[in-house]
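In structure tokens, one chain follows: the form predicted on its own.
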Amino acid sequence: MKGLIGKKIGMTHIYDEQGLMIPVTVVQVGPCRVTAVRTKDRDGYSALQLGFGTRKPKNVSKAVRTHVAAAGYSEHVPERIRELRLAEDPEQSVGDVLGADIFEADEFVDVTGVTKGRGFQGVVRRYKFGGGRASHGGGWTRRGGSIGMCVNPGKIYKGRKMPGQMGNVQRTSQNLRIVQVRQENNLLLIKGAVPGANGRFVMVRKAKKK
């Protein structure tokens, strides 16, 4: 299992050798510095703890500054720290730097991110309800309709689809193909869309179901 922390730059399109247009999402992955190594003998599981981005040391706690100092962070600290679970103990050590070169073109990845927040929305937009009729006396075009029973059971069942907060949840897009790897800029050009707004952090991992 391999993966990196990245940042969604935005969407664009490129052309292949046949002249076909391919919509791609540009994701900056790395450079990610290894801040800690987890092994089965010592920690009970295998993982790499990665740091990405830069942040002023005064904006984090002393515990975080001390923790990342062993990885070579002195003038700044990583903006994001995430652990990547592995099947076997990692070969990397604390302080190693990983970039986009660990991925290859035509490889499939899973991208995890936080979707765009849509605020409080009704059932028509949130769950694609059809709503009521717009004529012949219908006065509830965008409402959800009946939500419960009167006498028995006399309550609303849990899980009923109703208006509420939409978006701003973690989602994973699976089996996305890497079209290009630009190692000099640590960029991945991934076919299709990935969750989240431009500038948000994402986690790019090797696809589990391929």
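Residues that one form lacks are left out of the comparison. Just so it is clear, the structure is predicted and the values come from calculations on it, not from any experiment. Positions refer to the first chain, counted from 1. Basically, rigid core = biggest C-alpha set you can superpose within 1.5 Å across the two forms. First, how it differs from the form predicted together with its partner chain.
- Core-superposed difference between the two forms: one segment of three or more residues with every CA shifted 2 Å or more, namely 147-158.
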Given for the second form:
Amino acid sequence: MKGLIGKKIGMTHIYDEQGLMIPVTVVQVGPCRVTAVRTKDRDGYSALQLGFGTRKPKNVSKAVRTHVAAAGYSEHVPERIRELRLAEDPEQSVGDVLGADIFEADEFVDVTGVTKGRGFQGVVRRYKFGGGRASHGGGWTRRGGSIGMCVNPGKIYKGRKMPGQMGNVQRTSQNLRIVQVRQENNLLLIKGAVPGANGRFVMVRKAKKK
Amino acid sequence: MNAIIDKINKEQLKEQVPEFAIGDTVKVHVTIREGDKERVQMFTGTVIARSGHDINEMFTVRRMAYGLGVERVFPVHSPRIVDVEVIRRGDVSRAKLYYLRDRQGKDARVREKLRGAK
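The block above covers the form predicted on its own; next, return the form predicted together with its partner chain.
Below is the entire complex, every chain and molecule, led by the chain shown above.
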């Protein structure tokens, strides 16, 4: 298992060696600095704690500042700190810097991010309900219709699709192919779309199912 | 636009973009793959639209094939577009020649540009 914290830059398209146009999302991964190491012996599980981005030291608590200072952060502190769960105890130690070069082109990754928030939405937009008829005496154009049965079962089943908050939840896109790795500025060009708005943080991990 | 995206896009651009205008009759040289063989195929027709800029720039070529209108949209900067050869300059006063779609036969022609043609 390997992974990095990154920032979604945006989308564009590039041409591959066959001249085909491929839609890609540009993700800036790293440099990520290891801020802590979790081992099975001491913590009961294996993980790497990674730091990414920059933040002014005055804007974080002293506890965070001291914690990351041990990993070599002096001028600034990381904007994001996340743990990456591993199957085995990590080889890296605190202070190591990881970059885009841990990935290769044509590798598959899972990308986790927080999707764009769409606010409180009705069932037509949120769940692609058909709604009622617009003409011929419709009367219930964008409403959900019946939500259940009668006296039997006498309740609404849990998980019933109804209006509510749409988006702004964590989601993972699986099995996305890395088209290109640009080590010089830690960029990954990943085929297809990635959850979230441009500039938001994402976690790029090696694909679980490939 | 974001500076990083901009830089990636710039790398994809062709240094020499073939020169052609709306209304021109052009021969587009397109590489196509058949199995593992690559060859260049021609598509001849009238340029009826050109849209977008930089890496997103596309142009539409319309031709009549066996009595049916066929339109193909090509990306200007695609490496598969080897060349765009201008056969005839067209004299038009529209940026988009979508009106050609509604015309047939002799009406669906574009006047040739005789003066000022390069």
